[in-house]
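So this first bit is one chain, no partners, the form predicted alone, shown in structure tokens.
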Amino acid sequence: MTNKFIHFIANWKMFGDINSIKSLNKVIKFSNIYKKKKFSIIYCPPYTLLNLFSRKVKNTRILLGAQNCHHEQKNSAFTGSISAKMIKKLGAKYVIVGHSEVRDAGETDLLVNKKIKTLIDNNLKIILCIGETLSQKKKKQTFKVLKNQISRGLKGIKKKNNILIAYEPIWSIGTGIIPKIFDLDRKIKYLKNFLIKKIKIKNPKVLYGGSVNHKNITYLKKIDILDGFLIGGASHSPKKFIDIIKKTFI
């Protein structure tokens, strides 16, 4: 894994305030020291912090992403929503779509598909989240669920080079439970094979998310086929986030 380019995505979810901007100082310093290493750091803070983060990471190697967006292109009467165009103007380069917490609130594969089309039209890169529930896992439906989420989410999408696939087993998110190496390796290989043969992505990038922290990263990095990690709570702490990156390359 240390010889390939690795993505480290910090999904802050509903966390952070104006004082949180200080936590970037250590990460920026670290990224400058290790600038020869092949990795990207992408912060996805709440909408309320996008503008502050954008100013802070300007002229650094750290990139900015949003946690979601509305599927409509034009600004209109959608109270509480934010468009891809607005996100882009704030300096973001990436947007997370299809996260299980959003899907759980009613987001369908059709909506995910519409959002991806909107993001591509605005030249934004996509982090597409997929994953199965514990019930689906027990019923041995994992591969079917993942295949459907990808196929429906990317239906009719022609420009696929700027799409990162983040595999997040729902039963692992926030639980501290992570898949066994053999099982996770098998799933990532399946996903890459499916993306190459069926979705026609020549060099698919697949990341893992779900209770990733500074303690289990040494275990997770054994899966050489992975292209990075989507990190939740552990990314709030600059020390823990930096530890995750360091341990990936040691």
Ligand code: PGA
Contents of the next structure:
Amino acid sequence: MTNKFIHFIANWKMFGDINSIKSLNKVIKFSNIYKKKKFSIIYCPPYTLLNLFSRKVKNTRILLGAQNCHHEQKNSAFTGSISAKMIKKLGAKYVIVGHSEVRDAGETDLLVNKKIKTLIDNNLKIILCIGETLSQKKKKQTFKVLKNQISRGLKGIKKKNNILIAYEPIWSIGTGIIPKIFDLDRKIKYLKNFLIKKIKIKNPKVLYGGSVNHKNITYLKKIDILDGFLIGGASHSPKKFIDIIKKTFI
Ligand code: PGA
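What would the structure be for the form predicted in complex with this ligand, given that what you showed me was the form predicted alone?
Everything in the complex follows now, all chains and molecules, and the chain you saw is the first one.
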């Protein structure tokens, strides 16, 4: 993994306030001295911090992403929503769609698909999350679930080069449990094969997410075929987040 380009995505979920700028500053400083390695850091703070973070990351190698957006193209009367246009104007480059916590709150594959179309129209890049529940895993439905989430989410989409796929087994998110390396390696290979052959993405990028931390990264990085990590809890601490990045390249 040490020689390829790796994406590190920090998903802050519903955490962070004005003081979080200190945490970002530390990571900016680190990324400035760790210049030689090939990686990107994509910060996805809550909407309330996008503006502040956007001004801070200008002229650094850190990119900004939003955690969600409304599926409608035009700004309109949708109380409580944020459009792709608004996110784009703030200087963000990525938007997460299909996260299991958002799917849990009612986001369907159809909505994921609409959001992706809107994001592409607004020249934003996509982090598409997919993953199975524990009960689906036990019933051996994982591959079927993942294939459906990808096919339905990307239905009718022609421009597929700006999409990162984040495989996040739901039973792994926030639980401290990660898949067995052999099993994860097999799944990522299967996903890449499916993305190339059936979805016609030439060089698909697949990331892993779910309880990634500064300890288990030593194991996870053994999966050479991975293109990066989507990190929730451990990305709040600049020390742990930096540690994850450093250890990936050791
Ligand atoms: P976690 O979250 O790293 O806290 O498990 C990952 C995610 O939900 O994206």
